[in-house]
Structures are given as C-alpha cells and as structure tokens.
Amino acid sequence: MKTALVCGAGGFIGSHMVKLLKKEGFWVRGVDLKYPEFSPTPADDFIIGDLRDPQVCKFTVDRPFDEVYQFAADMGGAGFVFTGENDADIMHNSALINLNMLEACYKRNLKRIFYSSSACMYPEYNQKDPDNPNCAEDCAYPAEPDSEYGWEKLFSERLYLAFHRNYGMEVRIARYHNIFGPEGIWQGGREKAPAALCRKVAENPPGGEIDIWGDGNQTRSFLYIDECLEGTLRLMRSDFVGPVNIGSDEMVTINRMADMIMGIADKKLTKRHVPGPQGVRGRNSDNRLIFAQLGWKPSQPLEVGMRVTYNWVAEQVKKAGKSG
C-alpha cells in the first residue's frame, strides 16, 4: 500500500486531498493545528501539531512516505493578506513551516514532496492592466510581489528548488490561482472572494445590497477544488519540477462573478462599491507551460463549480442562522 503525508490536512485544500488519496487506496497521515471544520477526516492517522516546531515535524515524519504534500501556511483572502496587520505572522509562520518540513523530510530521506506556492508571487508591475495581466511562469523576475504573502511564497519556492539542486530531493512546485469550492472558509475574515460573495448573496433577501471592495473591475481567475487536485496529482507524479501555474484561464471581473452568483441564487441585488483591500488589478492563469509539460490544463467553466459552492455556502448560512 502506498503512503502519503498531507501537511495542512485540516485546511481546505489539504482536507480535500486526504479524501482523494484515500479513494486512491493510499494510507494517509494528516497533520495540522486542527481537524477539518466541516466534515470528519478519513485520514488513517491525524496528528494535531504545530509545524512551526521542528520536533513536531520530526515526529510527523517518523516513517517513509511515497508522497508528501505541503499545504500548511498562514493565509487568507484579501481581508487578511492585504491589510498589512498580519505581515509578520504570514512571513514568519509559513517560512518556519517550510524550513522545518524540508529539513525533516531530508533527514528521513524522503524524496518526493509537493509545495503549494501561489500566483501572489508574481510581480505587481505585470498585473496593473485588468484586461492583460502577465502571469507566465518565466515572468517572476525581477521580483515585486504586492504582498508579504507573495514574498514568502517566492522565498519558499527558492528554498525547495535549492533542496532539489543540492540534495536531490524530488520537489514539485505549483503556483495556485484562487482555489475555491465547498468546505472552505466562508466567514470570519480569512475567506476569499468566491466564498465571501456567496455568503453575501445568501445572507441578503432579493432587493438587498452586497458590498464589493473597490470598483469591482479588478480581474481574477478561479479554479474549482477538484481540478486543482487533479492538476496537483498529475504534477506530483510527473518528471516536471515546476514551478508551474495551476489555475483556470477563464478571467472574470469581481462584478461579473457577483452577477454570476446572483444568477445562481436567482436573486437581484444591488452591488455597493466600498473601500477595501483589493490586491492587483488583474490576474489570470497562463496555462501554456502546464499543457506543454503535462498535456493537461483545467477546463471546467467557472459557473459549474460556483453553483456547487454557492449551494454549500447557502446551507452554511442557513445553519448559522438557525443556531444563532
């Protein structure tokens, strides 16, 4: 039986990865500060521990694993990343996790480890035009991310690549572009745009208002969790190191996404544009490299995943209302 370790298994992407690996027949160990919030974990073993502590990492990597997935990070949406109030924690906590986990895997002679980087590491100067952002993998330098979260991701990419060059570790690096889906954070300040907009639409009756930060003309692409996991497994089991984008190339404005969600909910609401953190003006996944290397790229229309996600968030809002 093949074995896998999933770091950050209590979080959104990590918890979904545990489920997928179990379906594939893996023996899976998860590790996180907490269990998944919205459904029980099917992991064979789950360690509650802080990966900022090197002893926890050493304890976690106490046996061989065929595949290691490193999703653990201190992160959130624009309301968490772009305020400036969390910069020290974001850089310190995530960097420690990656330093410790790489060291523990190296000392245990574990070779194959996946690292989830982010499109936030791309230079701000290439993302000022909302209609024509440049997020090709080879445009990362000269570096100028628009947040400390992006700088930490860039540092950690280089850390993994250095372990690959110097110690022969079979690292795989993906730059994720806005992954969304059911069982993700949908309230509390760390949620990202899809879940936040779904919540706002679900909470308001027809004829109400929803707040949108900025003018809503900033562009993004959003990738449904199932396609994210498929791309991740394809990369992990290939001979390609990366870094490579894993994201949709269906770019939409935030206004358009809000309209899409209102259509799914069959509600007419007024969009009220208010001041708030927005990030770069434009970002879209450039999928030429992943298609050239793996013969695959995401293809599911945004609305398909958004429909599933809205229905799930609406159910959470309903439950919260009853319990409140």
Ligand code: NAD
Given for the second form:
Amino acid sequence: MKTALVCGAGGFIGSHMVKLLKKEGFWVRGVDLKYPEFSPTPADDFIIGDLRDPQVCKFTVDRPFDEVYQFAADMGGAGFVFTGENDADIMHNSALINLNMLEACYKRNLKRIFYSSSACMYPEYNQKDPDNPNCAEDCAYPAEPDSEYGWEKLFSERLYLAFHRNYGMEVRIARYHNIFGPEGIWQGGREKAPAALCRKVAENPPGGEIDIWGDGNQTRSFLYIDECLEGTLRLMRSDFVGPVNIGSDEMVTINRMADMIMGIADKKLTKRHVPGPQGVRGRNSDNRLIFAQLGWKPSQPLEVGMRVTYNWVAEQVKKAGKSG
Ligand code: NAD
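Taking the form predicted alone as the starting point, write out the structure of the form predicted together with the named molecule.
Now the complete complex, all chains and molecules, led by this one.
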C-alpha cells in the first residue's frame, strides 16, 4: 500500500488532498494544529502538532512515505496578508515549518516532497496593469513581491530547490493562484475573496448592499479545488521539479465575480466600493509552462466551481442563522 504524509491536513487544500489520496487507496497520515473544521478527516492517522517545533517534525516523519505534501502555513486572504499586521507571524511561522519539515524528510531519507508556493511571490512591477499582468514563471526575478507572505514563499521555494540541488531530494513546487471551493474558510478574517463575496451575497436580502474592497476593477483568476488537486498530483508524479503555476487563466475583475455570484444566487444587490486591502492590480495564471511540461492545464469555467462554492457558503450562512 502506498503511503502519504499531508502537512496542513486540517486546512482547506490539505483536507481535500487527504480525501483524494484515501480514494486512491493510500495510507495517509495528516498533521496540523487542528482537525478539519467542516467534515471529519478520513486520514488513517492524524497528528495534532506544531510543525514549528523540530521535534514534532521528527516525530511526524518517523517512517518512510512515498509522497509528502507540505501545505502547512500561517496564511489567509487579503484581510490577513496585506494589512501588514501579521507580517512577523507569517514569515517566522511558515519559514520555520518549511525549514523543519525539509530537514526531517532529508534525515529520514524521504525523497519526494511537494511544496505549495503562491503567485504572491511574483514581482509587483509586473502586475500593475489589470488587463496585462505578467506571471510567467521566469519573470520572478528581480524579485519584488508586494507582501511578506510572498517573500516567505520565494525564500522557501529557494530552500526546496537547494535541497534538490545539494541533497538530490525530488522536490516539486507549484505556485498556486487563488484556490477556492467548499469547506474553505468563509468568515473570521482569513477568508479569501470568493468565499467572502459568497458570504456577503448570502447574508444580504435582495436589494441590499455588499462591500467591495477598492474599485473592484482589480483582476484575478480563481482555480477550483478539484483542478488544483489534479494539477498537484500530476506535478508530483511527473519528472518536472517546477516551480510552475497551477491556476486558471480565466481572468475576471472582482466586480465581475461579484456579479457572477449574484447571478448564481439570483439576487440583485448594490456593490459599494470601500477602502480595503487589495494586493496587486492584476494577476492571471500563465499556463504555457504547465501545459508544455505536463500536457495538461486547468480548463473548468469559473462559474461551474463558483456555483458549488456559493451553495456551500449559503448553507453555512443559513446554519449560522445569518441568511439575508
Ligand atoms: P489553510 O490556512 O486552510 O491551511 C493551512 C493549514 O496549516 C491550516 O490548517 C493551519 O492550521 C496549518 N498550520 C499553520 N501553522 C501550523 C503549524 N505551526 N503546525 C502545523 N500546522 C500548521 O490554507 P490553504 O488554503 O489550505 O493553503 C495551503 C497551502 O497552499 C499554504 O501553504 C498556502 O500558502 C498555499 N497557497 C494557497 C492558496 C489558496 O488560494 N488557498 C494560494 C496560494 C498558495
């Protein structure tokens, strides 16, 4: 039986990955500070532990694994990452997790480890034009991410690559672009734009108002969780190290996404543009490299995944007694 370790298995992407690996017949160990919030984990073994502690990493990697997925990070949406208030925690905590996990895997002679980097590592100067952002993988340098979160991702990419070069570890690195779907954080300050907008639409009665941070003309692309996992497994099991974008290339403005969600909910609401953290002006996944290397790229239209996600968030809002 094949075995896998999923770090960050209590979080959004990690908890979905555990389910997928179980469906594939793996024996899976998860590790996180917490259990998944929205449904029980099917992991065969789940360690509650803090990966900033090298002893916890050593204990977690106390046996060989065929595949290790490193999703654990101190992270959140724009309201968490772009205010500047959490910079020290973001850099310190996530860097420690990556340093410790890599060391533990190396000492145990584990070869294959996947690292989830982010499009937030791309330089700000390439993302000023909302209609023409440049996120080709080879445009990462000279580096100028617009957040400390992005700088930590860049540092950790280089750390994994160094372990690959010096110690022959088979690392695989993806730069995720805005992953969304059911069972992601939808309230409390760490939620991302898709879930936050779904929540605002679900909470407001028809004719009400929803807040949009900035003018809403900033652009992004959003990738549904199922395609994120498919790309991740394809990369992990290929010979390609990366870093490579895993994202959708269906770029939309935040205003357009809000309109799409209102259409799905069949609710007409007024968009009120208010000051708020926004990140770069434009971003889109450039999928030329992933297609060239893996012969695959995400293709599902945004609206398909958004429909599933809206219905799930609306159900949570209803359970919380906050439906509009
Ligand atoms: P998430 O916050 O839902 O999951 C991260 C998990 O890591 C959480 O469950 C958290 O408890 C755990 N964690 C944090 N500190 C820990 C510690 N010290 N010890 C053990 N566990 C700890 O985030 P996610 O959306 O599932 O993202 C997973 C990975 O993908 C992260 O590395 C993130 O930076 C990266 N990523 C995500 C997106 C996205 O849109 N979701 C985009 C780009 C990159």
